[in-house]
Structure formats: C-alpha cells, structure tokens
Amino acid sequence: MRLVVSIGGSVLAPELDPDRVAAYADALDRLAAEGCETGAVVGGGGVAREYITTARELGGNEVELDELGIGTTRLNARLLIAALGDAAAPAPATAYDEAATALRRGEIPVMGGMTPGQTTDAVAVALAEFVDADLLVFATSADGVYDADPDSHRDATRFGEVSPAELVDVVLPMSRDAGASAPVDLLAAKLIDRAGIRAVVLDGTDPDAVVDAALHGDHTGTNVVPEGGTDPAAWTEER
C-alpha cells in the first residue's frame, strides 16, 4: 500500500519534545516495516505560528509570513528526519517528483510547506496525488471531521463518513470564520474532491492511531470515501 501521512505541527512537536518525534518516526518505521510505501509531510504548529505573529508586528508581508510558516515546516520536516536515521531520505524533499523518487528507493521522503499562500494540509494532498496514494491520514490535533467547529457549537456532531464533495461544504464555512479552526483547510478540501483521494482525518495525539488506522482502518476519525471509492486493498485482504 502507497500512504501518505500529513503530520499536524502542533501534534508532532507541540513542545519541540523529542519523545513524540521520536514516537511518530517509530510509528512511520512499523508502517514501512509491514509493506507501506510511506510519504509524511509535516506542519509548523506554534512554533511557527509564533514566527508568524512576531514578523507581522515587525511588519512583514504575507509573503513573508507564509516563507517564514514554510521555513519552520521544514524544520520539523528535519526533526523527524533525524529520528528516522537512515530510514529516511536525507532531506525534505522541495519537490513532488524528488519526493516520488525517495520512495521508489525505498525511502521515506518528509516534506514540509511548499509555497506560499498553500498550507501543508494541501502539500499532503498534491503529494497523494503525485504518487497515486492508496490512502492520505491526517494527523491532527481534532478527533475529525464536524459539522461545525466543535470550540464554540457544543452540539457539534462528528460524521464518521463523508464524501470529498461533502468535506468542501462542512469545510468552507469554517474557512470564512474568523477564528475558526477546520481539521483540513478548504484547498486541501478541494484538491481531494478534485482528485477523489480517499482519506482519513483522526485524532494524532498517538502515532499509534495513524498505525491502526493506515493498517487496518480502525480509528474514532472521519473517512472521506469518494464516490464509487473502496476500502485499500490491505484492509480488503484481512477481512
């Protein structure tokens, strides 16, 4: 099975703890070690969001933000590089195909942001679809997929299925809120719908959760299933 895994900043290195890198890079080594040909792509969490907010107030640009944002992605890219040692390629990758090629060697290519204005959510997306992923896991700091944004609706319903189509409409009036947060951002949304990507949006507090959910499809998340989409085949298999 060809995986990708979009790791939250804030749920890889909250703390810049090397325990929950570490934990993460183990729980990427059991996915290769059962067969996965797995790709991660890494966020910036409040670390980078802390740059991002020091450089506005210094007046920075947007531009300058999202470089600032990207330049901190890929220093979490790095971590987790490092805790993956040889099993890794020894950079993040810049590109799609460079990516591409880290897995035909039997690498596990770390990607963090790679344009501005585009978040890593969306890096992830662009990543499954370059490489023909059977499954995209987002590791999140939410527990998935709601039909509002559970902070501030206490009556908040989490959908234990949606479509691509359907993940855009409960997505796109997160994105207009200010304050809000969605558990995938609205172009990320949008390129699975485009591309009809099939993925899960859980909880990542425990890499274990990315483990079971990539192996097997066990989770508490949100599956985004496509029209006409099924299950990878590994999970076929054991059943």
The other form holds:
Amino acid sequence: MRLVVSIGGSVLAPELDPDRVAAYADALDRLAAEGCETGAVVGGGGVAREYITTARELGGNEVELDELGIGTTRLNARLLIAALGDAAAPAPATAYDEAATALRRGEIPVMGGMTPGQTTDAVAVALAEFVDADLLVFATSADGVYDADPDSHRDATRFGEVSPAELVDVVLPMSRDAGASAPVDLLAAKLIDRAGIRAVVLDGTDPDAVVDAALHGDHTGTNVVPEGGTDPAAWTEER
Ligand code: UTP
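Now that you have shown the form predicted on its own, what about the form predicted together with uridine 5'-triphosphate?
Below, the chain from earlier opens the complete complex, with every other chain and molecule after it.
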C-alpha cells in the first residue's frame, strides 16, 4: 500500500535526541519491509516556535517568520534522512513531483514545509493526494480529534471516526481561537475534504503506533473516513 506519514516536530524532535529519530526511521524501515511505499513529512516543533518568536520580536513579518519555520522543518527532515540512510532520498523534497519521483525509485521521500501561510499538515495532505496514497497518518502530540480543545474543555470527547466535512467543522473554531491547538490545521482539513483522503490522527509519541495503524488499522486515535470510503486493501486482504 502507499502511505504518507506526517510526523509533528514535537513528536520527532521535542529535543534533539538521536534515539528518538532513529526509532522513527526504524518504524519507516519496517513499513517498507512490509511493502508500504511511504513518504514522510516532518514538522518544526518547539525549535520552529523559538525561531518564530524570536524573529517576531525582531520585527519580522509573518511571511518571513513562516520561511524560518519552513527552514526548521527541513532541518528536522534532514535529521530523519540522516537516520534513514540509503533508504531515503538524500535531501528534503522541495516539490511534490520530486517526492513522487523518489517514491517511484523506491526511496522514502522526506519533506518539510513548502509555502508560507500553512503548516506541514497541509503539505502532508497535498503529498498524499499527489501520490494517490491509500492512507495518511498524522503522528501528532494529540491522541486524536476531539469535539472541543481538550486543553481548555475538560469534558471534550474524542471521536473514533469523523468524516472529512466533520473534521473541517471541528477544526474551524479552533483555528479562530488564539492559543487553541487543532490536531490538524484548517487548510489540511479542507484539502482532506476536497480530495476525499482516508486519514488517521493519532498520538505519535511511540512510532510503533504508526506501524500498527498503517499495517492493520489498529490504533486508539481518530479515523477520518470519506463518504463511501473503504478500508485500505492491504487491511482487507489480511483479514
Ligand atoms: P509545522 O508544520 O511544524 O507547524 O511548521 P505547527 O503545526 O505550528 O507545529 P506543531 O505541529 O504544533 O509542532 C512550523 C512552522 O513553519 C511554517 C509555519 O510558520 C509553521 O507554523 N510553515 C510550515 C509554513 O509556513 N509553510 C509550510 O508549508 C510549513
């Protein structure tokens, strides 16, 4: 099956820990060994936020700050590439067709950010659509999609499954409230809805969770299932 994994920066590199990055690389290697053609998209995490905050205090405009963020995501992408060695394309892809070409060559393309005004969530969806992925896994610091921001609403409940349109509805108010952190950004949700992409949002702290979700559909996060969507064929074949 064809897979895109979006790895949040705070999941891959909350601090610079080689073991953590190596564990993610190992998970991607195991997926490859099981026949998954996988593309990875890496976020910026705390390091991006530090750069952005500092540059904002220095008077940088929002596009400048986004460019700093993109630079940070590509640094994190290079960490994952270093850990993957020959299995990965040697540099972060800076265009979707470049990533698709690497995938066809049998390499794991790793991307960071692309365009100001969005986050790597949207990059991951665009890559998933571009390569016609069977599944997109968001390995985030949230353990799924809730009906309200769980940080500020104690009674927030987690969805087992949402449609892409419901995902847009859930994420929309969170994107308006300063400080609320949506599990997936609004543009990404809209692109999922537009393309009808099958996705999973899960806690990516343990990279094994990504492997279990991708190979068997087993996870404790939230499934995003387009109308009329079916399980990836690889899951059905083994049952
Ligand atoms: P992230 O994708 O890590 O953003 O990109 P995030 O969602 O804020 O981070 P997490 O998930 O909470 O860890 C970091 C920053 O890089 C810029 C944005 O400023 C973003 O906040 N960026 C990233 C872009 O401008 N365009 C992109 O395509 C990607």
